[in-house]
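The chain below stands alone, shown as structure tokens; this is the form predicted alone.
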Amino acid sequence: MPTSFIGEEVAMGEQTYDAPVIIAGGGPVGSSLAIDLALRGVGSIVIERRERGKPFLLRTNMTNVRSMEHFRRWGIADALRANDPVPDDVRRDVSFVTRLNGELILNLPNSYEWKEPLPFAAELAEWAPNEGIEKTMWERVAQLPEIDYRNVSEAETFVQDEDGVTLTVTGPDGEYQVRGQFLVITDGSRGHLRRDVLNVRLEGNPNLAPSTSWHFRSTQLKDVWANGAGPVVSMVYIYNEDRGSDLITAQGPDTWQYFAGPVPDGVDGDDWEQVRELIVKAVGQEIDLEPLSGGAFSQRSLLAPRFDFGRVALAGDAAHLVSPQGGFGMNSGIGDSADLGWKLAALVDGWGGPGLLPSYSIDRREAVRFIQLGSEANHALGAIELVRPGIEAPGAEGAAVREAVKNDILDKKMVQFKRMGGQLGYRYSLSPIIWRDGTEEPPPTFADYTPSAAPGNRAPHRWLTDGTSLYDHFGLGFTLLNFGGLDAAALVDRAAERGIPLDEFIPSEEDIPGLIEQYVRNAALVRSDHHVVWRGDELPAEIDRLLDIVTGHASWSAR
């Protein structure tokens, strides 16, 4: 039943609660959780510093198919390809030039625009800048009454015993306090929870490159760009003698937004004048520009020694930040939020057991390392290695120095478009929440995703013969997908006795065979998250214990 209600205290035991959980930041991770945590009926307060309807300009353009598929469960995913500001006269491709108004190097068409189902996928990536992402989380936010959305609202310190966190927040009428059973900090990689409460340092690269982005506005722009190297498209590349850089649409037809990185010597990327020389530059001739915001910033590469600590916390770049060559930070953060979500939700329900917090450190330190490393690779292919001399040059000359870099995209730098085992390849092999079945596995690639169903992975998908996707099958606790005719009740009683959600899906006669195909076994215990827990052709002798693995209550060891 729901263990939260908007605008009165939570009486659980002794304890008086504001909200089972508080979040601090009300970002795309933050009002993830928030949609994931009401959706299980588990009430939140979230505190977040902006007004209410001005989302973050600088930020990621791209949700991954990954994280569709949990938009896809959040009621999400349409959504937010209604809400796409781009106009759609901007083509969906990937285009290397010159300049704007000079050479095409290479055109790579719908590499941003996808519409054909993935077989191993049950949604598709979907280019859509941040003005659209937290605008779709933003409607959903408001559908659901188990979220208290506090905007112009500063977190400003905490203390927690064990039985809770109190909150300290500023907000429009003065300081006040809440209090929650669990806080989770999704403020970002500035805020200062983390850093001067919890007292934790992000570990790793500091400064892969010293970088600038920018918004702004050009009612020219798209003019130039349509009459040089092409049509207007979603993101084009521009090399020149000068340097490498990036243009991107963004939430309209007259706005754009500028990065460079690394940023030549000599240049303030907080300097609107300087960066409007290197947009110029870029461009090929002088246009009317209007910067609206941006910045300096390093490209970096870090990680937090964990992400609990007690009753406490990290999720997206509060916990981790990932070289943007890949589009991985804001998913990474939405990975989180799946993660973390229903794990809270077991422990404020009560079905949950001590190992969960302690295991979403180690599930999602491993799953975003990989990461970190497949998008470390990819910043080493960057901009500055295709910046050649004479590659403006007129005639021959200039042509056959264009077609080198051309052909150097098509064999380095177009892995930075080959990611899908970054997206779903990742695994949570060091789980101590999942039960082993024993099987070896080769190492996951980043580029590329093999789909495998050992425990710890994400479940493979398939699209069942009455259209349905797998997924859409999976509950909000745990799924037993039983294929050959195992007799569950043992498991499936069981659970209900303990409290712990647990439905059985039998596909069709149709489907069964090819599942089995897939999952190598007649039977796998799948989380609301999609990850295998357990898997085999009959259930284990010991059902507590395999219960107690999965929620919490022991760690899997073998014997």
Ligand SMILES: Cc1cc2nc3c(=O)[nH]c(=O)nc-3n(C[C@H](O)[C@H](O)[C@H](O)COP(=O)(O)OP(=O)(O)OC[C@H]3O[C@@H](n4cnc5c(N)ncnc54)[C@H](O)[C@@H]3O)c2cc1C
Second form
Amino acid sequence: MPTSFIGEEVAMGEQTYDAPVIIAGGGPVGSSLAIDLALRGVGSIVIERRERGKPFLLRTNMTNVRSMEHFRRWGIADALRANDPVPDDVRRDVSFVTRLNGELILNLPNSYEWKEPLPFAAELAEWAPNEGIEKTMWERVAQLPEIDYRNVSEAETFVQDEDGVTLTVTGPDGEYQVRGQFLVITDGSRGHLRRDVLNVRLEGNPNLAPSTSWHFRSTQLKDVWANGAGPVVSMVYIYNEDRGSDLITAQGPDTWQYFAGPVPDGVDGDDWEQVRELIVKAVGQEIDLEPLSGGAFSQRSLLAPRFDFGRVALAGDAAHLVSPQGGFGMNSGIGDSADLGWKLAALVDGWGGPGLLPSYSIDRREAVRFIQLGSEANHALGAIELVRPGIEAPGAEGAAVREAVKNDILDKKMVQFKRMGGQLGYRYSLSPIIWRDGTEEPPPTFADYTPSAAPGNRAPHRWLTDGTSLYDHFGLGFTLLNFGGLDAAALVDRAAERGIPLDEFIPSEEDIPGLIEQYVRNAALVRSDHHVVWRGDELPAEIDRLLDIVTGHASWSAR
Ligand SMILES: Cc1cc2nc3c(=O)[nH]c(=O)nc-3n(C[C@H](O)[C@H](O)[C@H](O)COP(=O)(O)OP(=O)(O)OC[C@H]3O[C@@H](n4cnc5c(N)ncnc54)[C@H](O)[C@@H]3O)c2cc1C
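Can you swap the form predicted alone for the form predicted together with this ligand?
And the full complex, kicking off with our chain again.
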């Protein structure tokens, strides 16, 4: 088994590497991948152009339930809650108002966050702006000696050969090269490595809506709001005839994000003075407004034709862009890290087969396309259609219009909030490294999550009678969930002989009936990223074939 720590050159046969995995771009996706690898004992060098501790503002606001389940595995779910910069007196609701000093149309309490544990998930979503997310990741990175995170370093270009990839970097002391067995490109939507070095273009819709997003400070906004449409919440949609639709989100004490997409005709989203006028209209009156950063951008829905290119893989925004409607951009990239992490570790440690990286493309493209389609549908139900004549009219006339808008929101827009299909429902139904059991299932829907233990799905979750999550019992490799007294020795022993990490978990007697009901079989084999790869009442006769398929040494075929 190779030693895979960084800090000294790692010898692999004739080859030497600076680290097993090089990661170009240390945003949320590159950082989370480095953490996943480190927890498996696999070292990485992360090349990041930003200075140490300088997070991006105005990006992800919500780490969704599925991502938080991975954050829990990575030991950062509680830290993210602690690092949330939004003050407690800002309620985690979503509101719809005419203006901040105007009329409340609808308030949805705790729309992105729940207070009580969910039966079907190991974690709750967390509303915390990107600043808190990146801080949390970088604190974890600093705790893990397997990660060599290099700031103020520019990934310039790379070459790959049969045995590895060499990346040219410009650091504070000049140009140098790092060599790894694998390179993962996580340099975001504007990175040049995919486009200019790999020569790969994204496909899809490059401009769903020209938009603008600004981070600003205001000490008066909260008071104006609380005296008007109140309550002051983390996310408010503003609909009025004067302007159309706007979105304001809480970013920290007295700091806010203004978002408009599409921007009104003739408005330059890079021009603060023009955007300031839009904000004043959304608030309903003049207040103190200090711009911090921002500008124009395009909402896009784009996907790379594949994510694996030999020893090079794409992840996060470098591989796909998702309409922000519903908050799935970063969350999709976190899903990439979770899928890619164990596959790269398996290859580095020698038990993974040649099908693993191609399966990364197939698995994640299926998941991301599902998310993109749902986000595009959210986008199509944009708020502009919910702006109606008379929405601000006084008395019964205006109240009737607002009531109609409220009913339309409840009817059409709720899929964006607290609906779990998009977060938990994607499955790897096309994957060649899943042992199919013949179960025919209807396609997943973006609105509703229907738990299923059919291979390829996220393993149905359960809180066990001892208070732990079922997921807390999954190991770093495969976990055989044994509910029916199955003699698992043949599988466990053969996996050990082949160097494949595989543990057996036998739940307590009180938990077994419920689990059999959920899994509909006596046993299931689950990956560390929580996806079911096999289920059955008895082990298959061909244990080696099962192990070959789930480790990428063979592809599934119904024979
Ligand atoms: C205005 C805006 C609003 C958004 N709102 C949401 C939201 O509400 N919810 C949501 O889920 N997503 C949202 N997103 C998307 C989300 O921010 C991204 O999906 C997420 O940041 C992707 O993470 P990443 O790590 O792939 O890329 P990035 O976060 O872009 O990170 C890429 C990293 O690579 C570094 N880098 C780039 N090139 C190089 C190089 N050559 N050498 C070294 N380093 C390099 C960059 O400095 C950066 O740190 C939003 C995005 C934008 C722009």
